[in-house]
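Just the one chain here, the form predicted alone, laid out as C-alpha cells.
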Amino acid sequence: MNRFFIDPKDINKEDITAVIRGESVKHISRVLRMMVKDRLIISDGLGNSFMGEISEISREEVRVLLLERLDKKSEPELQVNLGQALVKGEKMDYIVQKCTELGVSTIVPFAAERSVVKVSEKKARDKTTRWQKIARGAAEQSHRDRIPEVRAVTVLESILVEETDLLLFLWEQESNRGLKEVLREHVNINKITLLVGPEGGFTEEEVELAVSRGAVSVSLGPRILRTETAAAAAVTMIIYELGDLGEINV
C-alpha cells in the first residue's frame, strides 16, 4: 500500500482527518491514478503512522479520512548515524537512497581531506535540499515511519565530538579488526555513528584524528570496496547484527 510523508500540521487528530499537499498531489492523482475511497497510509515522519481512505481530491490538495492509528513499527531501535564524506556524480544520492531504505537515522555528508567535490555553501544548501527529498522518498517506498534527517555539509571534526555509543571508520588498511567481531563486542548498544570515506579513502591525518577521539577502525573484509558500496555494506551488517534487518515483524 502506497505510504505519504505529510507535516504533523497537515494531521487533524479531532477530527480524524488528513491533507496531503505538494508533489505528493499531483503523484497520487496522476501518476497512481488514486481516486476517492482508495486506501494508503499516512506518516507524520515522527514515527506516527495511520490507515487512511481519500475523501476529496482536487488541483492543490487530497483529503484523507483517517480509520486508524497503525502499531506495527518499521524502525530499528538502533540509531544508526552514518557521516558520508562528499563523493562525485550519483554515488551520494545512491549512498542516501540505500542507507534510507536500510535504516540509518540520520546522514551527515563531510568534506574529506581527498573528497574530489568541493562545493560552495551555497551549492551545500541545494545539494543537502536534494538528499533530504531523496531521503523522504525512499523512506516512503520502505515503509519507514520516520525520514532521517539529512544534515547540512560539515567537516570530520564536528562528528567527531558528537555523542555515541560507539564510533567507527572504515579502514582500508585496517588488518587486526573486522566490522562483524567489532559489532559482536558491544551487542547492548543504542546508538552507533559510522563514518565512510572518500573514493581515496581516509588520509592517515584523519584517521589519526579519528582514534584520538574514540574511534574504532574497523575493515569490511579483503576486498576493497567502492565507497557507495562499503557505505550500503556496512549500514546492512550494522542493522543485521544488532538491529532488526532479516526479522519478521509481527
The other form holds:
Amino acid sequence: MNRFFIDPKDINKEDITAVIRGESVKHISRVLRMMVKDRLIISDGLGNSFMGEISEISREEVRVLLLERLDKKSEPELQVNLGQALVKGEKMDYIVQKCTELGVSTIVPFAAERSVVKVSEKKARDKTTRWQKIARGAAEQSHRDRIPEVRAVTVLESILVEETDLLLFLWEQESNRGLKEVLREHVNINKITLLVGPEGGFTEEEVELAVSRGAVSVSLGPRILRTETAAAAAVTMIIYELGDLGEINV
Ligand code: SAH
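Starting from the form predicted alone, produce the coordinates for the form predicted together with S-adenosyl-L-homocysteine (SAH).
To see the whole picture, the full complex is given below, headed by that same chain.
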C-alpha cells in the first residue's frame, strides 16, 4: 500500500477527508496511475496515519476519504538522535536515507574539524531542504508514521549540550568499550544520541571536548568502517538492542 505524507492542515477531522497536494499528485495519477476508489495510506508525519480511499483526482489535488485510523506502530519508542559529521554529498544522502529507514528520530549534521566539505550558510540551508526531502521519501517508503527531523548544519559543541539519556560517539581508536556492552548496560533508556565522525575521523581535540561533556566513546569492533557504514551499522545495533528492529510486525 502506498503511503503519502501530507500537511496536518490538509486532514479534515470533521468530514474525515484529506487532500494531497504538490508533487505527490503527479506521482499518484501519472506514475502509479491510481484511480478513484483506490486505497492508500495518509500520514501527517507526526505519528497519525489513516487508511484512505481516493474520491477525486484533479491536476492540482487528490481528495481522499479517510476510512480508518491505523494503530499499527511503525515508530520505535526509543528515540535515536544521530549527530553526523558532514561528509561528501552522496554519502550524506545515503546516511539520511538509510538511517530514516532504520528508525532514527532526528538527524543533526555538524561540521567536524576534518569534514572535507565546507558549506556556506546559504548552501547549508539548501542542503537541509534536500536532506529533509530524502528523509520524507525514505519515511514514506519504509512506512514510518513520522518523518525524522533533519536539523540545520551545526557544530559539535551544540549537540553535546543537548539533553539525552546516553551520549555516545563512535571512535575507532577506542580499545576499552564496545557498543554492544555499553548498550547492555543501558536497557531502560528512552533517548540516545550517537555521534559519527567524518571520513578522516574525529581529531584529538574533538575527542577531548566530547569526553569533557560526558560523551562515552565506543568501538564498533575490529574493522574500520566507512563513515556511512558506521552510521547505519550503529543505528541498526542500537535499535536492535534497545528498540524494535528484528521484532515481528504487529
Ligand atoms: N580515518 C580514520 C577512520 C575514520 S572512519 C582511520 O583511518 O583511522 C569514520 C568514522 O566512522 C569515525 O570517525 C568513527 O566515528 C566511525 N567508525 C568507523 N569504524 C569504527 C569502529 N570500528 N569503531 C568505532 N567507530 C568507527
